[in-house]
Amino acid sequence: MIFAANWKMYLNESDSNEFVKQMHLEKENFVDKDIMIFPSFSSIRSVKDNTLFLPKIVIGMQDCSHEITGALTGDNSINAIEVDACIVGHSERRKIFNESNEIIKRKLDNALNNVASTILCIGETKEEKDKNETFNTLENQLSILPKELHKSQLIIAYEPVWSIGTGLVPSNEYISEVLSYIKRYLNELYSDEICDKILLFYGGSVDENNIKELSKIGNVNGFLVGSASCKFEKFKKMINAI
């Protein structure tokens, strides 16, 4: 089971370094765990340099530009700094920054071709859920997947938009049904060999109180956790719980 921490803009560089220092002091809790950390872009170098004591840890970007290079002030190329992973298509990028499927596809391609692991986030809004359009929405979001996967490990993170930051968590049965749909979609697109390598994560109001129960879902390979992962004690409890 993999624990992926998306720190968003909650921790600055000083906060991130202090967090990693705590990890070092209690490294027995983390040394044999599969952990991914996505700091703010300005903190990536510090976090990378200060987590060398955890050889299994994966450090990634929370997002990347749809271009590799060019006159794009403030954007960050996937090649701007050496990282192991990248998140694309997060609902906050789709909603707040109005990122279209076309833009997300270009980001996805850049990540798949340049880093070891790429997380594609997908999920329905409350309105889409209420209209029974969940699977239609997910199909549209998955339609940007390339026909072939060569370099990067692909991870699909199902994050229902109505659950992110709201405290509303779908039932295990609901999540399992959605992940089964995603698996069927992938099976139609790729060979069994490739599908076996694609991982499925869940994200959305995951915390230390529910992660153990959520980890009972048979087809969940890991969790993408936002704000709860920014508090060290919660972070440690969640990792130990799975």
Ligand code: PGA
Contents of the next structure:
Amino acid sequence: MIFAANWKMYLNESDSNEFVKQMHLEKENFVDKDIMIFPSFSSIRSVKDNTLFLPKIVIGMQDCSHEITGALTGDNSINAIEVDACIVGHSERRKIFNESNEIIKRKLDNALNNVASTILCIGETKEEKDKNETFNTLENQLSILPKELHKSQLIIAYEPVWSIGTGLVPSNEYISEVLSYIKRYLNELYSDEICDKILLFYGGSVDENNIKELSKIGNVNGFLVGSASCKFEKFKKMINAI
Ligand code: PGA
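Since we've got the form predicted alone here, give me the form predicted in complex with the ligand too.
All chains and molecules follow, beginning with the one already shown.
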């Protein structure tokens, strides 16, 4: 089971360094665990440098530019800094930054071609769920996947928008049903050999109280956790629970 911490814009560089210092002090909790951390862009370098004591840790970008280089003030290329992973298509990018599927596809391709692991986030809004349009939405969001996968490991993170930051978590059955749908979609697109390597995550209001129960879902390979992953004690509890 993989634990992926999406620190969003919650922790600045000094908060991130403090967090990593705590991890070092209690490193026996983390050494043999599969952990991914997505710090703010400005903290990536220091988090990378200060987590070398964890041989398995993966540090990544929360987003990348749709371009590799050029006149794009304020944007960050996937090649801006050496990272192991990148998230694309997070619902906050889709909603707040108005990112279309076309733009996310370009980001996805950049990540898939340049880093070891790429997380594509997908998920329906409350309105879409209420109108029974969940699978249509997911199909549309998955339609940007390339025909072939070569370099990067693909991770699909199912994150219902209505669950992110709200404390509302779908039932295990609901999540499992959606993950099965995603698996079927992938099976139609890729060979069995490739499908076996694609991982499925759940994200949305995961915390130290529900992660154990959520990890009973048969087809979930990991979790993408936002706000709860920014508090060291919660982070530690969650990692120890899975
Ligand atoms: P949350 O966010 O855990 O704060 O709900 C999850 C995410 O946005 O990846």
